[in-house]
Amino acid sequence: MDGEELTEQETALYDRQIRVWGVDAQRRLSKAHILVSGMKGTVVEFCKNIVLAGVGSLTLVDSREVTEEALSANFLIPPDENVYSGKTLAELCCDSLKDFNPMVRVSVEKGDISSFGGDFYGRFDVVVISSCSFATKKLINEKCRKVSKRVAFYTVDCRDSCGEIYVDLQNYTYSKKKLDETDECQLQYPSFEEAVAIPWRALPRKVTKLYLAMRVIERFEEAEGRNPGEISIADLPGVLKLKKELCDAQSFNESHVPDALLERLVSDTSEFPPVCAILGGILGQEVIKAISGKGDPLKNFFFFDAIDGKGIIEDISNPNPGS
């Protein structure tokens, strides 16, 4: 990305953004290649934001067909059934996103996201995945980590009025302004597998209950062979049983994972559009930070719950990685 200047057309189009975050950040953004998988409401919000910001290219992966649930939160799908009939979600979203900013190259990659090799992920600077299983998150994160260059990895999930973002920037260096000086800062991120493997009793004392509830739901879907979101209130007894087993195995107090919160997460797994907008905005902001190398990035989980309107950052890392 270094050494390539913005064209006159790019400078004119992104003039306001350049005034906010500088020409160097815009130049890096305009040369960045982003891969996105899982075209649900939150991801769609992110794609809109990042395309308007002026990334170099955006590649979409999602071979699913349009469903009634998708129509409720995905504003990129045309309202006319004759238009979207026979097309995948990725193809439909691609067509719509091209209209947002013709200067951004938007394309579709066909196939199963988990089947692509490391060379495929090496083509991108940022990988964002959603609507995939616990095992798939771990697999793709590991593939990104094996690429010779640093690939920023994100997962994002929205269940009803709750949402989660996970960030892995590996060994990340960024600049931070302090008064008239600019400091170089460095962060070491754990992989997704390393983060979720940390015993619950070793977590920060006031860790958000949403982190724990999300892990229970994730493990339940994995144990039952379900796709993300394929869960209902009828599964609540099984989810509560698994919660008890996980807490007993880790000598962890069950009251830290409220039954009422788990009931909310299984009662309605569809996305709440206002929460999609918030998560998509936060994710877009974080990806721009990671590409530009400017500003404090999230480390490494972000949670939002519309019930209390709070956004919470949780650093779920092993304090003694060498032990």
Second form
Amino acid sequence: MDGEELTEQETALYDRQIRVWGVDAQRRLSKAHILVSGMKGTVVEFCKNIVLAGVGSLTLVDSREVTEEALSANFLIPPDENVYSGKTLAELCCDSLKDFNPMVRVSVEKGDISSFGGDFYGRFDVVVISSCSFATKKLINEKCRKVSKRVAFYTVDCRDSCGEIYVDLQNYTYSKKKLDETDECQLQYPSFEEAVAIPWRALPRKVTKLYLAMRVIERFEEAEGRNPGEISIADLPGVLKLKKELCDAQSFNESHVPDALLERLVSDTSEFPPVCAILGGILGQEVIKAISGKGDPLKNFFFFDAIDGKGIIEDISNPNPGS
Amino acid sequence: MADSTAHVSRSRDLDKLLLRPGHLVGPTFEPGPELRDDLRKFATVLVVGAGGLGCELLKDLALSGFKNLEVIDMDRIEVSNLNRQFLFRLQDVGKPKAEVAAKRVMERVSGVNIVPHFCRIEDKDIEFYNHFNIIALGLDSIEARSYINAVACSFLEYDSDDKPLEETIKPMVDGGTEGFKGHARVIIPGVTPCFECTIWLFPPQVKFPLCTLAETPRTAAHCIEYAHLIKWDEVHSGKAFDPDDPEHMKWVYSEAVKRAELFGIPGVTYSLTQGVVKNIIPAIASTNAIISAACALETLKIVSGCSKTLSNYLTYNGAEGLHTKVTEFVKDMDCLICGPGVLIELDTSVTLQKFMDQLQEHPKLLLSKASVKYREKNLYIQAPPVLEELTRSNLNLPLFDLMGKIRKDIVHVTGTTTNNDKKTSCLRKLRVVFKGIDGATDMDTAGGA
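Next block, the form predicted in complex with its partner chain, ref. the form predicted alone:
Next comes the full complex, and the chain you just saw is listed first.
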């Protein structure tokens, strides 16, 4: 919506959430442009949440066709073959999301996400990618960082009943209201490449095993030229071998990355609907915080495991400022 | 599309939880395809509320493989719901929430059957709630939660060692949200604390003393409540205030503004007026999504016994960063609701009427307008008039006779009790013991007869 004030329609529709984050935040949301790639269950949940919240626009990228697996965790696709046949995931999700909030401009961008240039990314305030290879994550993160205005960058992935969110807000300043005074806070986020380059030995001893396991599997898929998620139990010996190599190369004790966890993550790469909802909810929250500039954002990794229901935040960044 | 292929890929993720044993499973967990299929075909779950939490719950449960769901909600859809109750569209405004929600989920998830109930939770007979394996709550008030909790706990029976009988346990999963905060809890009656056991968790409800409103207001809310509770009656005596009537609301707002100006108090806005008068709870989609998903996960774990459930109260706060905590609260052994029941000792000559009179005086109950149920039978029922007439003759009969002349058993009573000057409907479990009867005839035998 153009113009400074919220319309009467917006005020009525968003009443309950304006009471949470205020009119100013709602205005900023209505001017925000979001890019999303990889329409799997978690991302779909995220899209629902921000469309309902009333962002300015949402652009979807995913040229894959519908599969049985997609239907089981994607609430936006009608299970009628007559309807979904011939359309891409992005197109189907786009139609459904428009229904949730006609005031949000939802559209589809065709093409390969890694082929778009910097001016493309410059059109957005927030970029969320999922189901991307290690190389693609690095590439898109770099492109976002090169844009002169700040583009908030997130990745989200779900394997078995675990999930991971990565956040890059570059140099982020925000204000925090404490009783009568307002504090100015500043955070410095490392790029994805910088974060994962930090030697595992340098990480806190209690760092969640999920972080390490995800990195091993990511590297494996990369080395084998696989699409993300294209992995199975038959690959376990190869994965364990790669784990040993990665650990030896950095003098890191390989028992810190449990074999059982790796086995779990390669055996099933499909998503579990309630886990998608939790991750999509948290990611939705984070993006709303980044757009509105209100609230402590997550820095910089979040993990969730349905088996124990725990959510863990890890700050994987170099403690020395300026590097 | 062969059903077996659909079966395989759709449940692939569930299979991971249900087809293999694990370290965190419950003691009765038996992995295998039968368990997964049972889940699909036989488990029935009731979702109470089709609002912010209810919509998300229905979606999550349907996608998780539950085939038989029912949903109950007495409200109709309003515009302010649409920012988070994603199953509803602008053109649905005015329609019953339960019906639209059920329809939309069934359209998107093949194979699930959802029965909607457009009515108040109190309108259903208690036995209605007994048919479900588990009850998931997406409610927005303490009173409603209290009621369902009492109903679920009313099914609970104890053995002679005061241990809960497993087949009478009716588990509940309860979620609640406000803004960036929320909670999800698991209630296993007889094992974990029930809702009443932990009612002390709630801070006292905000009630402004009348003298503050009338003489010394200090905040914008005081001015609003003055206009709403005092001035309205002075000017419109006899006419009820309707919070949904914009004219009424505007009148209260303008009176509140006048009062605020008089006392130099800032902050009275139309939005605040609505919020105070209607007790509006601020709400956003993402918190509801997170809490409902946590509840759906716990529902799945309880029904299939496939993992350790949340033990037993999760709080979530997304306002300052991200914070979750799980606390293990303990059951209150003397709980009126989930405990073995309030003990009432009676002579065998006491009539049903006299018994009901005693309930009014009993310090732990203070129950008036009682309806009494024993096992499946309504001994006396207050309404509707036709049933009242039918059961009126029982009032003069000894309760001992009406209960089949056994020494002791559980009786359920519904009625009204007064709590903090507010009359609320309630359900209570009573352990009735008759004096002077030979102890050889005990509850277990009577139960099995």
